[in-house]
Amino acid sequence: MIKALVVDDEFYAREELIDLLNGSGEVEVIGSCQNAIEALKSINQLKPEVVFLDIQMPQITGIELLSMLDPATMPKVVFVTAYDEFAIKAFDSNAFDYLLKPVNIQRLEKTIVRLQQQRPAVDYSPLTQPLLELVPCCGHQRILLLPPDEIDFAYSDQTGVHIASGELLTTTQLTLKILAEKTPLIYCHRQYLIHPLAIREIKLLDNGLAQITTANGGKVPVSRRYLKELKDRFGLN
């Protein structure tokens, strides 16, 4: 059986699916969402092996979710979507799978039969931004999509990846790995990120290492690898 997720906003739209997934017996709905937020957290944690990914989402749409994902790590996609001529030629010209609304069930057969066979795994940088325009995150009971300029720094901990931006602390589903590739944030020690925009100040300590103080006040760890690449980025060598 094939693990998949199912994303899509409409309520009627992915109750559909979802049926005419479990309907054809050879695919196991291990989860649904309603948004790329969700999205994104059950991707992580349920690991499914494909993901029917709607492509007009509100706030984050199909394709910038897919621009948070790690290639190494990501599921085969099936890109669900109203008639888009433009669309529709793209993923075409890329081998890219999709499956036009209202979902043809013929047309889902062929479709479960590829993600079966053993196919080679599919580019999907040609779709993907190369710069994120908003970073999700979570924290006392609300959703924020912070700009990448406004994050002073993100580190990472046993309880998942954490966000600084001014005196708020939230946390994101993004691993550090690709907000480093994707966001002006570089890595000033192995489980820290910094905006290079947010420092005011890197103090030397003992053994090489350092300390940066940002702009709001926060404090933050220099290793040795990387205080010689902070040191060659301004100057201070």
The other form holds:
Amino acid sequence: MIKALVVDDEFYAREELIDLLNGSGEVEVIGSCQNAIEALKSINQLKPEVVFLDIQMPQITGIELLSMLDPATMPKVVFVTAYDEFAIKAFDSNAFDYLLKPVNIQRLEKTIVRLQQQRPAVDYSPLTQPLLELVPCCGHQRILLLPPDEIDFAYSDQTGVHIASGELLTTTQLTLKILAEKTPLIYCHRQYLIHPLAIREIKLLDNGLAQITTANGGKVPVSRRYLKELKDRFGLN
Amino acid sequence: MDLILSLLQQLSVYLVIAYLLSKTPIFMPLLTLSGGWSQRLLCYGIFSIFCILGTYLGLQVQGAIANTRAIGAVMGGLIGGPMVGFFVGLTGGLHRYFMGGFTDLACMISTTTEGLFAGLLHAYMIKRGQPEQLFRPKVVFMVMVFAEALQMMIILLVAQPFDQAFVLVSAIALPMTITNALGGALFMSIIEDRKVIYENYSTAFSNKALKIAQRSVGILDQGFNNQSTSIIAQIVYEETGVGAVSITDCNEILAFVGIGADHHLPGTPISSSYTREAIDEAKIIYANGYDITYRCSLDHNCRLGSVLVIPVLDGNEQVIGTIKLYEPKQKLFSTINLSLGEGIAKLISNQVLSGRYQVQQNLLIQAELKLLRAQINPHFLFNTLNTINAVIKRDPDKARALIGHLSQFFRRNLRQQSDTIPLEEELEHINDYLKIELARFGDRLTVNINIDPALLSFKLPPFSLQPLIENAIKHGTSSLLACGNITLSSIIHPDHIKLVVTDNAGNYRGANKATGLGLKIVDKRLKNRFGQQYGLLMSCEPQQWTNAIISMPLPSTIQNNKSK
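Form predicted on its own already given; the form predicted together with its partner chain follows:
Below: every chain and molecule of the assembly, starting with the one above.
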């Protein structure tokens, strides 16, 4: 059985696809989400083998979601769309799998057969953005979409990835690796990213360590390894 | 006593000349206090002549001349100002000086002084903001009395020997004061009459012109054809009171109203040579029936005796037809109608132009609307089909209802041809649309509609409201992670009504390509229908709300209810 996640912002669209997939006997739907931010969380938690991903969704589209996933651990993706000329062209030219709504059963069976075959991982980079416009964050009872330039620093611990923006401290489903690749944030420690523009002061400590104070008063440790990179960056050597 | 009578006799001649002159256009500038150089120069010329005339019409008395010279100088000063008064007085005075006599110098000085005095009074009145006082015969009378007293004093002071001067003054002072004061007052009253007649004429002219313009607004919007021109011809006929009015294009009569309508029939080709000439040479032709004869080319018994033919031009100065005013044989063309004719032709030209502009505007809007409707949003269609697909299994009745709404929605989109529909019908269209959207987004979209029932029959252009709702969903609430809310409500103001679509997304950021065209068309069609002060207004509080407000005039049904 293929473990699948269904992502669509319309209730009936999710229900219909879940019915069809479960009815095929080859796929087990392990979860469904109504937007990309929920999807990010579910992908990280449930680790589905395949994601059936709608494109038109509020705030973050299915295609933008791809940029937020780590290619190394990314599930297979089947795009589902009612009508999106531009995206369909891109799918066709890159041989990405996609379904059109309303979903045709014969077409879905073909997709399932392809999913069962052992195929090399698909490279979605033609669709992904080099930089993220918004970083989705979850606070208590609310979802925040932060422009990357408003982030002071980010760090990871056992409970996840946290983001500090001014007074605000929140968590995100994005990994530090993705944040480092797709935002202006840079590593200053194995578990810390800092926005270069947020640095107010770098205080050099003993044994080659340092501590950054941000414009908003936050303290961020700098490890020996990244201090050199930081110094190089600011031309301090 | 004899002197008074003789002087009054001379005055009569003087005033008759003034009266005759007042009938000529030369007099026109004297009716205003414009103060322009040409007016001053003309004042100087005319009143200098009267000043000299006053001397010539004077009577020899004891080696001096009893006269009405002062009238010219004082009138010149009152109407022309200090400078004119001074020079008129000086001119008249110099002329008198060269005629000799023992009072020659005294007369020159006194006349100049009188002119200057009246001129200073003119300046004073203007400064006090009471220029109309200068035209009052009573005022002129007083001024003349004072001026004559001044003159008598100067004669006593300047003329030598004093004894002789004293005798002269005691003989002429009373007669001259009476005559001059009376003459000045009468002269001013002639000018005043002219002014009144002229102003009456102007008012009558402007009234007629304005009435015609007012009544004919928008009539030619449908084009320069039989129907529109016959309405215009009727208006011109009623307002000018001429014998008959005809409007032609370059080939045939389009409309004819008035005497001779029995044989001047619309649709018949142009037969009059005057009309042909007016069209071919683009010039106004006036056949007054005397030196230029006019004879109806259709019927020898036609009662029409004179005609004014004015070409009607389009924007490129091309003749597109003529308007013809007729008078019957025993009646003369009034000068008002002669000058009005040209204005009417110009009015028609402008109306035709604006009409063409309107037609083009309408065509453009229709074309844009067609384009918009042709762009059936495929995303909407396929998602809806997908929804129905899912609903069929779960709730077949609901699926059937949804298909009904979808069909009705598209049918209306394709069919809507009429200019206006009742608000009720637009709300039905919105209902079909919303039933589908609520099925798609029901779990995260709520809609409240709160429209005053009194407005349901109000007529508005179709697709004025539905695109605003669609816009609020497509570019507003559908981007919300939380629940979307859309409100449609009505507000009745004392002089207009507003329909407001509010969403809680607050995504509107000025017109862009995606939303701009649809909203622009809504605005344009409302303005086109109701006038420039109405239309669509967007406002937004980012992340909070977006308001789309359409304003329209208050429907008459509500006005009536209110006044009851």
